[in-house]
Structure formats: C-alpha cells, structure tokens
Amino acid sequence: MGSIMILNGSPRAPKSNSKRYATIFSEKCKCKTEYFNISKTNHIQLCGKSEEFSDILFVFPLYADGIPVTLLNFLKTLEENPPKNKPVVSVLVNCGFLEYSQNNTAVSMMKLFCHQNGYRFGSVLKIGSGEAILTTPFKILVNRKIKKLASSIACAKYCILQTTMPISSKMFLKASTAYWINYGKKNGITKEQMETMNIEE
C-alpha cells in the first residue's frame, strides 16, 4: 500500500469546498495521506516533494468548463520540473452543476497532461451539484463515493466514479436560487445587485 499526495488546485484552497472533499478522503483512506495547498509560491516544492509519493490525487472546482489557472499553473511548473519516480495521477474534480458530465472536459486536460508527460493516469470522482450537496442530506453520497474512491487508490485499483443530488434539474435551480439569494442576504447583497453586470459599483 502506498501514500497519496493531496493537491487541491482550488485558487481559493484554505477556505475551499474541495479542501472539504479533500478532509474527507484523508478520513476515509486506509493508507498514508498528506494534504497541500497549491499556492503562487510553493511549486518547485512541491514538485520535489511528489518524489516521496507512490501517487497524487488533484482536487479542484471546475472553473469555466475546465481545470483552474491555479492548477494550470502548477502543471507548467510540474512539466518542467517532473519528480524521478513519477507518482500515478487520480482527479477528483466538483462543480456547480447538477450534471456531473459536465466535468468531463477538466478531467480529459488531466488525462492529456499525463499522456504527454509520462504520467499513469489512475482514478475519477466527478461530483455535481457544487457546495450544495454537502449541505443536505446528500452528502452521504458523496462520502461513499469518496470511500471508494480512496480504496482504489491505496489498492491500485483505478476507476472511474461519479455522483450527484438525486433530483430533478427543475428543483435543483429552485433550491440552488433560493440558495444564493440567501447567501447574498448574509452579505448585504440582493438579488437585483446580483443579476446585474456592474460588479464595481
């Protein structure tokens, strides 16, 4: 069995929902785990430190249909500065829509990357419906998705998962609305402020 490299690309990692995702992995995998935050200054570290890793799991939010420019970022740096002994690549990517398809294109730069660089690509875990999910009673979807997705890492066992809120597109817009309206609310934003396109006044 042998030990993961947590990344999370998220450009906002400390206070991210994919370090959420990330805490739960560590939780549920039986093997040696370490969790680091990609940052503007630490990628030539963290390029050494992969060495240390039979593999990396990348955790990051689909940003514009694709993967962040905080992970793009670390991949230039990774490309030009890959570890030895190159450690098996897994993702586990979320998003904001309910489809969880609609992370496939972040996960296939994931895989051209590893393709073109010499990398295994290993396991997938495609989350949908965003922040939302882990805060209903959903989220026990996602902790056994996420079970089984640290199993087949430490196993070896590479797969492909995907989950999402078992609901209807129509009532996941109703709730999700609701959700940010109330959310702006907290932050003495209204809707009328949020539907419009001057975001510096």
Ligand SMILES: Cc1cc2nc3c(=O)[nH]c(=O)nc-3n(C[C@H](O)[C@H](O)[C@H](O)COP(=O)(O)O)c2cc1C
Second form
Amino acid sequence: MGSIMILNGSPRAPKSNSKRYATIFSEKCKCKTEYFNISKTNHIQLCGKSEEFSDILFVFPLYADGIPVTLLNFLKTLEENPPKNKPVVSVLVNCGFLEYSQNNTAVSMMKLFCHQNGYRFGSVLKIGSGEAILTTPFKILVNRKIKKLASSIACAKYCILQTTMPISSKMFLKASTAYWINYGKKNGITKEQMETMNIEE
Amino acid sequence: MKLILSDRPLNLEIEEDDVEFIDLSSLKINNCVGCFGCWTKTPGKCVIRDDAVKIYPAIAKSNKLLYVSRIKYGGYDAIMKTMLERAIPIQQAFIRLVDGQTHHVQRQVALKNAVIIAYGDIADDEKDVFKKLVARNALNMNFEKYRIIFTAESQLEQTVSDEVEKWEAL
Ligand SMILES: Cc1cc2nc3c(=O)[nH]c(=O)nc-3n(C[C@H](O)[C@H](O)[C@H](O)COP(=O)(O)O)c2cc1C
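Write the structure block of the form predicted in complex with the ligand for the protein whose form predicted alone appears above.
Zooming out: every chain and molecule, the one shown earlier first.
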C-alpha cells in the first residue's frame, strides 16, 4: 500500500474547511498520510518531500471559479522543481455554492497541470455547500464520501465522487442566509449592514 | 466607465477620457486570505488596505471591461487571478438564484460587456478549459455579454489596440 501526501491549497489553510476535510481523510485512510499547509515560503521543501509518496491529495477551495492563487503558485513551483518519481495526483475540492458541479473547471485545471507535467491523474471528490456542510447533520454524507475517496487512492482504483447538502436551492438560500447573518452577528454587524450596496464608501 | 485591466504593461494610445488603463503588475496586491471580512466585518471593503482597494470599485463601475491576462493551466495566471480573488467585496455574502443555480448577490455593480484577451502559448485543451472558466465567471461577475480572444504575446498590443478602437467607435 502506498503513502499519501496531503497538500492544503487554501490561503487560510491552518483554519480552513479544507483542513477539516483533510483531517477526516487521514482518519478514514488505511495507508500512511502526511499533511502539509502550502505556505508562501515552503514550496521548494514540499516539492522535495513529494518524492517520498506514491500519491498527492490536493485539498483546496474553489476561488473565483478556479483554483486559488495559493495553489496556482505552488503548481508553478512544482513544474520547475519536479520530483524524480512523480506521485499520482488526486483532488478534494470544496465550494461555497450548493452545486458540486461548480467545481468542475478547477478539476479540469488540475487535470491540465497533470497532463502538461506528466503526472497520472487519480481520484476526485467535489463537495458543494462546503463552507457550511460540516456544521450540519449532512456531515455524515461527507464522511462517507471521504472514506470512499481514501480507499480509492489506497487501492489505486481511482474514481470520481461528489456530494452536497441534499436540499433544494430555495432551502439552501434560506439556510445560507441564516449562516451569514449569524457570521456577521458574531462581528457585531447586522444583516442590513451586510446588505450595503456601497463599495469602498 | 471603460476599464482595461492588464497583467503587464502595454503601449497603448488611448484617446478617450473615460477609458482607464490599469497595469496590475505595477501595483502592490496581496492575495486574498479568505477571511470574509469584506462580507461580515466591513461590508463592501477589504480589510487588506493595499492597491486592490482602488481596483475593485473600478471593476464594479465599469460597463465595458477588458481583461488582459497570461493563461496558466487553463485559467488566469497569478497576477490577474490574485486581483479577481480580491474583488469579492463587490458582492454580498447573500445568495440568489441565477438560472436555478446559486450565486452571490452583487452590490452596486454595472452589467458588463466584457472582452477577455488571453495570451501566451495556449494549447487547444487549455483554451477549452479557459472558455468554461469564463462562462462561469460571467455568472459570478455580472457579464451581460463577453468575448474571448486568444492571442500570442507578440501580437498582444495590436490585439488590445484593435479592441480599444472598437470601443472608441461605439
Ligand atoms: C476569494 C474567494 C472566492 C471564492 N469563490 C468561490 C466560487 O467561485 N464559487 C464558490 O462556490 N465558492 C467560492 N468561494 C467560497 C469557498 O470556496 C468556500 O467558502 C470554501 O468552503 C472555503 O474553503 P477553505 O476554508 O478550505 O478555504 C470563494 C471564497 C473566497 C474567499
């Protein structure tokens, strides 16, 4: 059985949802995993380290419909500093919106990176409603899919998986409104203040 | 307002007053740290007070928009992508349905006629991914219409000039 390097490409990696997903992954995974945040200063170190693993799992959020610039910059460094033995690259991407399919373009970008740089592309897990799903009872759905993701990578039977809250868009609208009102409230900001139409005024 | 946002300097002759040209590579723009302060602490304002805070209001106001960016892995390269990520203060946290799909409510953001000039040595599969990306951007960034032009870097200034001339002819 191989070993998996988990790389978190969220710009808020230490406090990210991606980190929570990565923790679940490590708990469910039967083979050895090692977790790293991608920071501005550790690219070269991570490139070197990647040689020790059979697989890399990139865990990251969808940012402006694509991969976050934190991850983009790391991939560019990896392109310049490739490991001798290239691990298989798998992806766990989460987005704020309900539809997991909104992550598709980011997945295509990761595939392009692999294609251009000679990495085999492995498994994918796309999570919709990823900002909030772990705080709901639907967490159980995420746990199940992450377990499947982990065994697919461990057995090298790579596959595509997805999950989101099993609710209607209208319900999601209500639930997300409540989520964000509560977020603002913790900062002493009202719904009306959050709804300002002004930008930098 | 007409806005040209470029990830590199360009030698352009712009005759009209209401065209603003911004070279992002000459500015100090840090990357978004994902704190959601612009939605939940200081709504409409980013908590990072660098040059980006002058750019996203211009993006919001523009109704004719030209993005000029190098392409990497089928997406915008880092300079443009960094700015696009920093532009989320122009949206609210709250979500609406667009064609049945969930997207954010925009603040005071003009509907846009956008032209995206994607440059570099771009393979066909990369172009396909970029087209999908911009189609998604259109929903999230208030594009009413958009066009994508792929070009080599050596042709870039000419391509941009041609597009600006089309604006000026309007
Ligand atoms: C700058 C920025 C851009 C984002 N763009 C999108 C997007 O295009 N689509 C989407 O569904 N969610 C988007 N999100 C939401 C994040 O993907 C979501 O909150 C995710 O759970 C963050 O994961 P993390 O905590 O691992 O960083 C964006 C968030 C930020 C801060």
